[in-house]
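As a starting point, one isolated chain is supplied in structure tokens, in the form predicted alone.
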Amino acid sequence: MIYLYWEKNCINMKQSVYRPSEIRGLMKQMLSIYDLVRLVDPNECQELHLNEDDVLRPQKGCYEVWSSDKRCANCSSFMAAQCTKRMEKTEYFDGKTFHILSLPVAIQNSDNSLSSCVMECITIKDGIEENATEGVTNKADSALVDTLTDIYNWDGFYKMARRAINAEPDGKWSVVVYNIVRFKMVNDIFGRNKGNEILIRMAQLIRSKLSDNEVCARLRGDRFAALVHSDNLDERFDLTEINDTNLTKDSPFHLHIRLGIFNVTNKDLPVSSMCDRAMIALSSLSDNSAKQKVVFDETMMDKMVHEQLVEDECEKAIRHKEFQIYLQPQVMKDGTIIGAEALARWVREDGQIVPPVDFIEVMEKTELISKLDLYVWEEAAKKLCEWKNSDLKDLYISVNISPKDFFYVDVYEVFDSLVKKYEIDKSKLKLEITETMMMNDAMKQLSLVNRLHSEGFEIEIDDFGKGYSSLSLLKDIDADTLKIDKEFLNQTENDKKSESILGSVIAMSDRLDMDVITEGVETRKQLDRMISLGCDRFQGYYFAKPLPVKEFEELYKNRNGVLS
């Protein structure tokens, strides 16, 4: 299903050259979508394998995948290699249907020579596709029906959707995939029985919107799908009805449904590939997105490919220790340096610095962000240990805790071990959290953060005022410092309101015995404005940008610890 990317870029072999690491990344990504992904040499009719030295070696005969004793007639991979364009074909072997997407690629060898081959992405289904002349049946075999919701299951949807499309080949069709946002919370809060009631209700609502020749199914869990006519799609699939339905009479909890839509342009695609495209569209919506539905387009495919390549490069960079910590000074209003925030910077072997915007968002979607955070935390603790007997002994370092860290590592155990290993003062290693971090499993997160605070770690709330429940967070969490989001420094049409809010936050913090740091300070005017409102701690380019550790240390020593 990645073919849209190649269709745009693989016009000829000169435009489709990839490093072995890139090919591995793409194959890894597509394996989450297809049943089988492999490299083949269609001229020799054999499968290829990239060994550990990034050398392509023959592995086995191409035909062995289907246990066939002869070459496929009109082999799509052979034709793709000859015309250097994407090709697709459906084959039938041993009672199974194989949809084969053949993508011509060239792999750059270590000596800069090129090896041309074809990447095959294969969807495998038991059984032979329904004959186009067969009519659409209104009753499915019991094996094709979801026992809970009484609509089709995945196998039933594949079969009946194919029948519907074949019966109306000139029709305009769309595949819609539905997902209930944070459905796991429903089961956790209200119990599995209530969750099942919601799934049944969801199935009933979807089915009520369909005409006789349209099809719906429960694919798995809270994931539903429908094959529908594309006309009046927006009007027919307004989910206000279910989104406004309370789960219980006494609960304010509402369901929120999202849709991913794929407008079918190639009716010969397997239904599974149509669903995959709709799911890619659905997955493009972030947890905090206000959108209810999104339509698939090829830019989503490009983004998915790009993110996979970045992810693979980041993993390699972590292994090769290309990441470094930079320190951005935090100062008093007179410029006295009191500490620094540790920030990760990716410095390639050739000295090129990769901007954080190019990799942080991708890493935050995976456990890689936790691997990076673990590295930053340890480097900060190590540096504090080095400073204990130097002129910088009074400085602290703040480190960020990402939301994913609570899922992948034992945060308390890590920080407790670091201070013991490096014999540092816990108050010198400050911990920055965000409101977003507390959104999932809030009670567990609050308990852990408050435990760290009670053990002597100082807690900073980063980006304060950026979210919607910052004040509520203050009520429940033991924090020592608020970091005011830099957006408050930008001039707006409501500067007076902004100043009133900032003044109130600073005054409130003072009453709560909390420090306030304004981040993102870039001008003298911004500095003076915040000083007049009562803030006395700052961070931003007006004083210094994030610096390599050695430059930070030299700056501190050369300026006697004062930036003016």
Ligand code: C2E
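Not measured: the values here are computed from a predicted model. Rigid core (definition): largest C-alpha set, two forms, superposition within 1.5 Å. Numbering follows the first chain given and starts at 1. What changes on going to the form predicted in complex with the named molecule:
With the core superposed, D405 shows a C-alpha displacement below 2 Å between these two forms.
Positional change of S427 between these two forms stays under 2 Å at the C-alpha, relative to the superposed core. Superposition of the core reveals a Cα shift of less than 2 Å for G335 between these two forms.
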Second form
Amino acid sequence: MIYLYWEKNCINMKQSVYRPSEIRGLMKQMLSIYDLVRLVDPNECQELHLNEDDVLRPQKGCYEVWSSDKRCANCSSFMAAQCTKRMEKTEYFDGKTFHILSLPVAIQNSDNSLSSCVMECITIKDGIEENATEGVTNKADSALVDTLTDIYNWDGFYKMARRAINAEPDGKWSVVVYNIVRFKMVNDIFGRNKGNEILIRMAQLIRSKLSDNEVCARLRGDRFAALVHSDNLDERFDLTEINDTNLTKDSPFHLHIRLGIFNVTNKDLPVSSMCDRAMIALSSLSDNSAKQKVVFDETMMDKMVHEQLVEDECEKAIRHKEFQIYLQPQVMKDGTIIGAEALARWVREDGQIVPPVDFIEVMEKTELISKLDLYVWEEAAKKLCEWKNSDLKDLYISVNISPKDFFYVDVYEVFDSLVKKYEIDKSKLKLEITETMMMNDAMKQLSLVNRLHSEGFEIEIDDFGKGYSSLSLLKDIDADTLKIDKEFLNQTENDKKSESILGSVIAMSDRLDMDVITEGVETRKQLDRMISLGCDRFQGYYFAKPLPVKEFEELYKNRNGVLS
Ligand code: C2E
Ligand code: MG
Ligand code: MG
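What would you give as the form predicted in complex with the named molecule, now that the form predicted alone is on the page?
Shown next: the complete complex, the earlier chain at its head.
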């Protein structure tokens, strides 16, 4: 069996092997991007259907989708199957433009044999992109113009960009998609009028940087696009003047603009597909990335396909209750267990245990992360309730809160109802938040966390010392515990300077009346060093790894609550 997460680093797709359920999931996901997704046997020119018994059967002539009765010349799927490589082609039939992406795949049959076929992902657009070669202007007529910004809308861009490309067949072109980071926040904080003002300014700026025959448009919301000549791009990408608007001039709030770039290699590609690729590049930047622009490359497409597969698998795993919590003890320096951190594990049907590193990041791209977290938080609360009348009654459980949870669920409401439902002491359910949480919509999250704290929940700042660490967060947030990340621990082994920073952080936490836990302690040497720096709480393999709940409970009982 080939499982998806093993393929993580194998992003050059070639002919990937999928189980029938996986191929169905993948086709469903691809349908959110493409107009038509289907399996074909290009040798026989037949569309294939995966029936309920997971058997592939021919259905009809695959060319029927083009309302044609004959095989296409230079069929991209035929070529894809021959060289087991992705292929692309544009076909024009019946006044429509079809762009076909052909992905060779192999499907694993129930007797473990493989059936090879091609997955076609097709974009269908009404009309045939014009071959017109008239000049291009950026002031155009009614239906093609965005009423707010007075530059082209999506339809206008599609049409004019095609004209521009055709008019200069030897030109080197790039499609750029622009996005204002956290634009929604501008609308929320400053109101729609100010938001509109910024969009208008943005359109003016982009237009002012264009030269002859280049085109720009507002696609939707704060998404802008431009078709530009590929040279001298850098200076024209610099849109920092956007911050000269009255809105942000004297305000500490700065607008950041990000760009996804697709360097056009195949001019026959529909403009919509060029934009898709620039957008895929843009979406490859994580929310917190400091990068301003990113250029599309083919591996991004493969990564996206992979992520969609994992996402689909995760969704199923949640439905099938394949996630479990593991508990890792948190101890005092003498080994006395004071509580545990709940960590998610995906236990697959065949017993394989998948660690969070293989699914959290993908889940965080959708609301799946909140489905998982709601489950983990509930399991933790249920356990605390069970422990109330046992030897483990004094222990707490810390749960992780993803920054994305604040978008998808009412975090306050969830925790408030959990402690009521299971009648547990609020201080027993500790909430681990990370600094990255504070980078988005900071004020809202800050007040929510402080409200939870004022009502008796304990707040831990997780992963301190990993990535960006801001001491100012400690000033603004009412936290009870600082968790020093294991990365910091590794640095201190050879760096005297970080050791003294660490000593100061611990001393400062003490003055702020916060506990400090060091995570990832693996050796006696690390433990002794951290004790000498003033830390007295620990979590790490030196004491115990994360354990299935039953094993954690047995460990606690067998050792009378002390690990040493
Ligand atoms: P985290 O919250 O910082 O959790 C601590 C991680 O460090 C855990 O990895 C734990 O197994 C690992 N660890 C503990 N002691 C040691 C040690 O001595 N040496 C080493 N090398 N590692 C140690 P895990 O369980 O793989 O989780 C990784 C991250 O995934 C967590 O980091 C957390 O950010 C995220 N995560 C895990 N479970 C959940 C969950 O239910 N919800 C959310 N949102 N995130 C989760
Ligand atoms: Mg944690
Ligand atoms: Mg941590």
